[in-house]
Amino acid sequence: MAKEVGFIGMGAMGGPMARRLMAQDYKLTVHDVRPEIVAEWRDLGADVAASPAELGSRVETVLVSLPTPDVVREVALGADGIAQGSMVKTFVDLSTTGPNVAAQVARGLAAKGITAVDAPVSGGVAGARAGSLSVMLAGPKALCDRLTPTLRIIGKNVFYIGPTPGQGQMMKVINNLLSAAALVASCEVMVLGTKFGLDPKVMVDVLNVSSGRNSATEEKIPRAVLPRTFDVGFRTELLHKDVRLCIEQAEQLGVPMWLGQTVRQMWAFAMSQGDGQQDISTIIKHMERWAQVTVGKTD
């Protein structure tokens, strides 16, 4: 693939992955709508657009990183979309909108001739930032396998999960569904320890070395819970957002969900308590709250 691109989406996972490809000596045209974010990119020497739309007509191959299913539809089909740019040919979406919106762009961008690719990813912040994140590649296999060397450069776990757009999609709500669950389940009985007299640091010990290890014991509960700094790297409303997309799927496929069901309510309710611009480690205060008790540092 040719070593220029557009990207737009320059924000916390954005921003680090289009950093790499910049360290590798790719050639990239941006967009954003913070000006100050635009200002910091034309600074690193890359050229900004000024709309999705003329950055579409200035390079073939766009990736963006966006926040939510409206925001990627918007950026794709909207009146000043990519769909309105004269040379773009591949549209590939790092987001995570869920497989109806990744179906929906992509018939709306192959009606302009444009090819779209799922390739939502994972890792959050700290793994956009040292590459090591997973991609999750859906769309014609060619375009995959040509995309491929360059998506290596901001995460080293690149999988094809096939040629229909949304199955990468699919893929990346159930992997956050199941991380969601994880993080809620291994809160509760985090708090549930310590409630009882149980050192946390000795608790997450023993379940890294046990059957009940899992994401949130192994990375998130003794990086960002138990010295309090509660920085994983990643807004509640988002996990919200993806757990909501992976139980409406299965609600239309009219797959249960019993447990999650349950995991969409516990992240519901923290919303609810206006906990969306929140890192998800703070899921656990709500637990504490109800215990009275604090897991890990209190000094």
Second form
Amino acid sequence: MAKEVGFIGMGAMGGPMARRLMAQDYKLTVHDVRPEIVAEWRDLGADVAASPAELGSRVETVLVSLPTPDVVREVALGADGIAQGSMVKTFVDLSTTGPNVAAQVARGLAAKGITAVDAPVSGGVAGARAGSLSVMLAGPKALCDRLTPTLRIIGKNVFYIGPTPGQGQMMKVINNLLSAAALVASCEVMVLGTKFGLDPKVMVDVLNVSSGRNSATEEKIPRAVLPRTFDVGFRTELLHKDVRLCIEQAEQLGVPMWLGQTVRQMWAFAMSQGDGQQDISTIIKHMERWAQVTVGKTD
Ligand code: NAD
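With the form predicted on its own already on screen, would you show the form predicted together with nicotinamide-adenine-dinucleotide?
Below: every chain and molecule of the assembly, starting with the one above.
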């Protein structure tokens, strides 16, 4: 694959992923709606496109890392979208878009001769910086194989999920429902143990070499809750969106999700409290308030 790509959405995840490509001598043409971010990328030496359509007229392969399915649909198929570009052949969606919109976007782009590939990622901002993300690919196998060396720069674990648009997205929303469940369950027990008088640091050390360990006890709680920095780097509104996308699929398929529904309610509650822009680790603050304890550093 040519070492020249377009990149749209230079946010918490897109920024570090694009930097890794640039560090490997990829020539980047970028686009974002935030002028200050665009200026930063111009200073770093990237070309800048004023719209997705313009970007799609300059490069054959476009990678996007955008917040919501609606934004992905607009950037791909909107009046000034990538589909209006004269050069683009491949659209790679690194965002968590969900299977339905992924399939819709793939159909819309196919009508313009552009092939869509799902490539949602997991591993957070730290993983994006370190290049240790997992990437869940769906699309034509030969194309996914051609994209893999490029995607390995951003994620060391690149998985081929299947040929049908949306399959990578389904894998991703399943992962995130589980991760969201692990976070709320772990926060709940950390609050309980602290209320009882256990030392939260000791609790985490025990859990992490015992059967209760998970991505929240291993990373999020020790790194962002105990030091009270609340800086996992993932906004509540985005995780709430991922849980919603997963439950919507379950409902479409008629699959009961007892725990999934409860997890969804927990994140819906956080949204109702105005937490949309807050880091996902702040969910523990509600549980702390109910129990009247603080988990971790208190000074
Ligand atoms: P973000 O909000 O930090 O970044 C999104 C970027 O897209 C921003 O720079 C924003 O200005 C830009 N943008 C928004 N609308 C646009 C438009 N119409 N045209 C061009 N640019 C536009 O979000 P993020 O945390 O980087 O997440 C991006 C995607 O990756 C989401 O789908 C999220 O669910 C997924 N994701 C996030 C994480 C994480 O830990 N943050 C981990 C895995 C996956």
